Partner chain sequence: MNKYLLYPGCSMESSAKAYMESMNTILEPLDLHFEEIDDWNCCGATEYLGINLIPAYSLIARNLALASKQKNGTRTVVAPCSACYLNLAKADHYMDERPALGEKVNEALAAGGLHYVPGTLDVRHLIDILVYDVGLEKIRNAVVRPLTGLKVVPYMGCMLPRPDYQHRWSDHEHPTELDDLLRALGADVIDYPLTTSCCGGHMTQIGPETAFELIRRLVADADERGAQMMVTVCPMCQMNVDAYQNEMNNFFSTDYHMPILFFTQLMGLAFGREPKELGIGAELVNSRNALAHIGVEVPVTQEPAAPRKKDEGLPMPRRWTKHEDRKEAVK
Amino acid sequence: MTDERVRAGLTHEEDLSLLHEVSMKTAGVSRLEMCIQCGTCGGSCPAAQDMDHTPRMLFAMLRAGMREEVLRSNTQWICVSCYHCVVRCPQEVHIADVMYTLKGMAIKEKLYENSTAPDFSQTFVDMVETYGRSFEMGLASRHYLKHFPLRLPGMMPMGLGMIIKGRMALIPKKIKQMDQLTKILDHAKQLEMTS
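Output the coordinates of this single chain in the form predicted together with its partner chain.
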């Protein structure tokens, strides 16, 4: 601990390793360390009322190194990727992309309270890795059977409507060069961000 830090009233070293890890794993330059805790993000969020923590609070927890609490929060799963917070943030923190990073970390470490959202993402990815295209019928039926079987009867008119109106393909479309895509994705899975 340096003298300056002691004079500034800090009693212990800040552990910023979690903040740095999240920043490193985020697509662009996250600017996470620039957060000034102004709360514009939470105030702009259309879904904040359903979140365990507002983005502002989550970023404070990140800085405090509260790894498990952060990854267990439902905040990143409730985020609807509308980018309201992103364009309003005075520090230009890439908030939505940080949310994606936190989802990925929570999945990897199996730290989530409710598996509905992670399963949905995984099912979607499975479809894409199999066909190269999204397959709504397969996605919806697998997802609803697993997570909302009770809602299925109520969903029938809508599902039927989509099929009758030709808006839901019953057979998936596959891309021609699926082997090429598989090679790319397999190789990509071996790679990690190191700088």
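Moving from the form predicted together with its partner chain, what structure would you give for the form predicted alone?
A single chain, with no partners or molecules, comes next.
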């Protein structure tokens, strides 16, 4: 083990199988193997202070084959998908897309500390699969009823204000040509099952 890896706190020998697995599961070309550990991603991230590990450190852990530690990290759940890291990455690594892959892997392997973020993610996906878009009223109601029921009354004034100003609908509306989106999503699921 190199001194650099010891200083980084990496206790495992390099095992690139996890890095390749994540790269292959990421939609498109992730360029994950191109990461040069410059740290631009963490420096660009508005949410990095709340993450267990910066994206740079998470990618080093992937390279070290630290599967459980990576999938149990809160980093992928804290990522707000703003794509600042992607835009600034000198190696054009698709960092936000890798975070989506890690979320999916953590859900599949049930390796997360708290189900709040995975449940929110699943509720969002359910809304998109049902209506073709997010339905904020339903999303917030389901999420708060399941995880923070005592906070729901405190959210009512904001929700009511959004409804009055036309920023949030009371009733969900499906997008036009929902059948086409359903076919696309079904095809994506088939591709995912074969990968």
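Think of the rigid core as the biggest set of C-alphas that the two forms share within 1.5 Å after superposition. Predicted model only: the values in this text are computed from it and were never measured. Residue numbers count along the first chain shown, from 1.
Fitting the two forms on the rigid core leaves the C-alpha of residue 154 displaced by under 2 angstroms between the two forms.
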